[in-house]
Amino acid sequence: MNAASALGSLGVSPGARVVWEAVSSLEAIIVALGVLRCGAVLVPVAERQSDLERLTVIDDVDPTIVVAERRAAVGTVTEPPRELLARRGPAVELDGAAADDVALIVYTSGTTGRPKGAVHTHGSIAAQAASLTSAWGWTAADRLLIALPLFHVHGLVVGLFTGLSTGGAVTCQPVFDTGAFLDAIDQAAATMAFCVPTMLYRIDAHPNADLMASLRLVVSGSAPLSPRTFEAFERRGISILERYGMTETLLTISNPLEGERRPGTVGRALPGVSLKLPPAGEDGELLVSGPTLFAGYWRRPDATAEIMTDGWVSTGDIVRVDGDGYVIICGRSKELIISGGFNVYPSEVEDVLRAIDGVDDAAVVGAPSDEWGEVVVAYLVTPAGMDVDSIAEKCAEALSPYKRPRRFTEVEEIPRNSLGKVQRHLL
């Protein structure tokens, strides 16, 4: 019996939602196509989430069903996927969903307030799908390597269903470990690769890093990827592509399949996609258009309003072009450092700290200050001890005074979330 029967025979219809625990097996992800084919709701949750967590989604969404291999509430039906896929009963006849019906509710990852649920529609899910399909060159030849989390639309939209769509193969890893993903690329046959900067850091210090040049394409995202490492990727003979995305637009902003790569930037905008940008020269907040945004936020149309409007996406990252078109990301409007009326962005300072040897991993955020409104604090991984002096002469070389940091703090790591985007609240 297919897993969309199965689903019915619990109660599952078309517009009901299931909160799917996101693991990269075979039967979860039997089980999440299997929710879409008949014309559910799919809300993706990630496994090591808290209780509270879990209850707060559950809450949202009220889902008929939980599909977990834990029981998250009383009163709650929640069926692991095997033995849901393991259920008789009757077929059911399936229609296919419209464009507009909702096929996805994502959950932001609340690195500010309280998370909200995106949602997304049948027809921003194959937007996206045909977008990178031809910006790409994405072919049922290709077969795809990732280790990212499913129940964020890097994993699950960009590469489970983009790459499904294609009818091309998918071979997802529940947890990266460098040697394991390594040793996938010769062992699925992979063409392409996603990851997220931290990932590449890692592979880059692997003795066996150099079997990613057998890739045809290594995309990275989620977060700002290191000039330096990018760099260290071009001498192995790997250009990484870098691209820009949100939960609510899905991917907008790529660096091209073929041409320049260019580090420290995102490129153009993909196909199909509006960009509004500041004037050339200038810094200011992007807007983004097109079939991939989302449809709002779950039973949230005050958080919707804040953030769409006439069709438009607010997305609070402040950019800028160059001169040739390319878009480069600043840094988020929320994370502005204000000192002494100057704007600093964090991202800015972070490359400069973490080009310095001895300088693993960086973060900088604002403190308050009488005198110059916030000052820059640096928050540094350094494994061989920090030399704050050398820090702060290198700073000193490339940032205004207005940009430099006044404070250095050593810490084991930086706090991030799973997609590799700083938790700079925690710090």
Ligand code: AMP
Given for the second form:
Amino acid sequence: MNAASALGSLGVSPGARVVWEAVSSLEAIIVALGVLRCGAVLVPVAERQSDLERLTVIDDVDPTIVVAERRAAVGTVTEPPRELLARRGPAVELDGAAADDVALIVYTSGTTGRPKGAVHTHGSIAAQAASLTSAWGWTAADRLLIALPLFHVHGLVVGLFTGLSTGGAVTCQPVFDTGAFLDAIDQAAATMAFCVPTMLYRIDAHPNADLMASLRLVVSGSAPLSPRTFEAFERRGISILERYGMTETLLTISNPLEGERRPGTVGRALPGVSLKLPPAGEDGELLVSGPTLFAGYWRRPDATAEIMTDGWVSTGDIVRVDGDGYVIICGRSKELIISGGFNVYPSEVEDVLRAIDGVDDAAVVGAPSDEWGEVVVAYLVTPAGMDVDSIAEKCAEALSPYKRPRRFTEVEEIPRNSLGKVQRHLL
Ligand code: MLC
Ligand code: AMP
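Please could you give me the other form, the form predicted together with the named molecule, since above is the form predicted on its own?
The complete assembly is shown below, putting the previous chain first.
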């Protein structure tokens, strides 16, 4: 029996949401593809997220089932993939999906309030596959190596789905171990690797880093690649291709396959994408439009309207264009920390900190880090003294590991402007 039929036997019908613990195993990936095949909607969640984060998604998306290792706090039907695949059930109709059918909801923490589900259709996912296969010369002969988590669009859509759509092979390592990643290049006969900058930074420091040179394409994204890492790879004969994207828009800008890949830039618009850019020499917010854009936030027309107008998404990224039309990401208007390619919204962490007994006020900022790009650090007002262990424990209960502050500093007060907004640049 195929996975779509097994899901059908559990009552999963077209349009139903399936919360899926994004594990990089063959069984879990077959289940994810089964969800799409039977017209249901895939909602990936992370293995290591907190119960609170998991329950927030489940509450919002109202799933028919949750396919995951059982957790005490999550009392919904849960079945690990192996048991699910062993089920018997009636065959389901496997009609092709329409382009407008919802395929995927990826949760992203917002600048304010609860995480929101970015809705992608079969059409936006297929459009991404078409643009990347064309821009990067991706064919069925390619063998992609990734160690990216599958609960974000980088690993799932850009890597796994696009790779499978070409008919080529995809090797998904469940964790990023630098030595194991480099060994897999040969073992899997890989031709391409997609990484976040933290991975490339660690690879550069590894004695076997030269193994990367056998790949025809090494792509970096999800966070700024430092020109220093770019140049270190150039010296090894590897020209990293940096590209730019966002959960809501998928990938929209890329350095070229043929031609110069410029450090510090993300290149030009991918096929089918239109960009609204500031005039030459000026900085301004980037707006993007095209077939890979999301369909809106799940049941949140208000939040959708804040970011999307007439088919244009306001990215919150501040850009500049160089003399040859290459886009440089030079800042962000949104309050966002990017640590190791993961997004952390300060307000989400601050809400957790401020709810802790003894913490009167809190603010978090991103501190620069060569390895992580930025790391989360917290400033706390704790008049009765700061118990770091207990505060860190409370953070661990509520937040995924990458959102937890690495350092806590006691301050007398959090600087705020007259509207009460935290002035992070003063911290
Ligand atoms: C892990 N940790 C992090 C972290 N990742 N802390 C801060 N930032 C991160 N990104 C925690 C671990 O849980 C652990 O905590 C401690 O840091 C050290 O762990 P490690 O073993 O050194 O880290 P590792 O598990 O190897 O993770 C590093 C990494 C990972 C780079 C592999 O961060 C990662 O997979 N990043 C990819 C993110 C990604 O795919 N983003 C795509 C978003 S889509 P403890 O408490 O256990 O000690 C998008 C659109 C686009 O942005 O354009 O692509
Ligand atoms: P996410 O919401 O996780 O999809 O993250 C999207 C954000 O990641 C973008 O809005 C950018 O701020 C950032 N980003 C993605 N790729 C790059 C890149 N190559 N350089 C700089 N920032 C990037």
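What you see is a predicted model, and the numbers here were worked out from it, not measured in a lab. Positions refer to the first chain, counted from 1.
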item	value
Selected hinge residue, Phe233, Ser289, Lys334, Thr171 [rigid parts, motion between these two forms]	Lys334
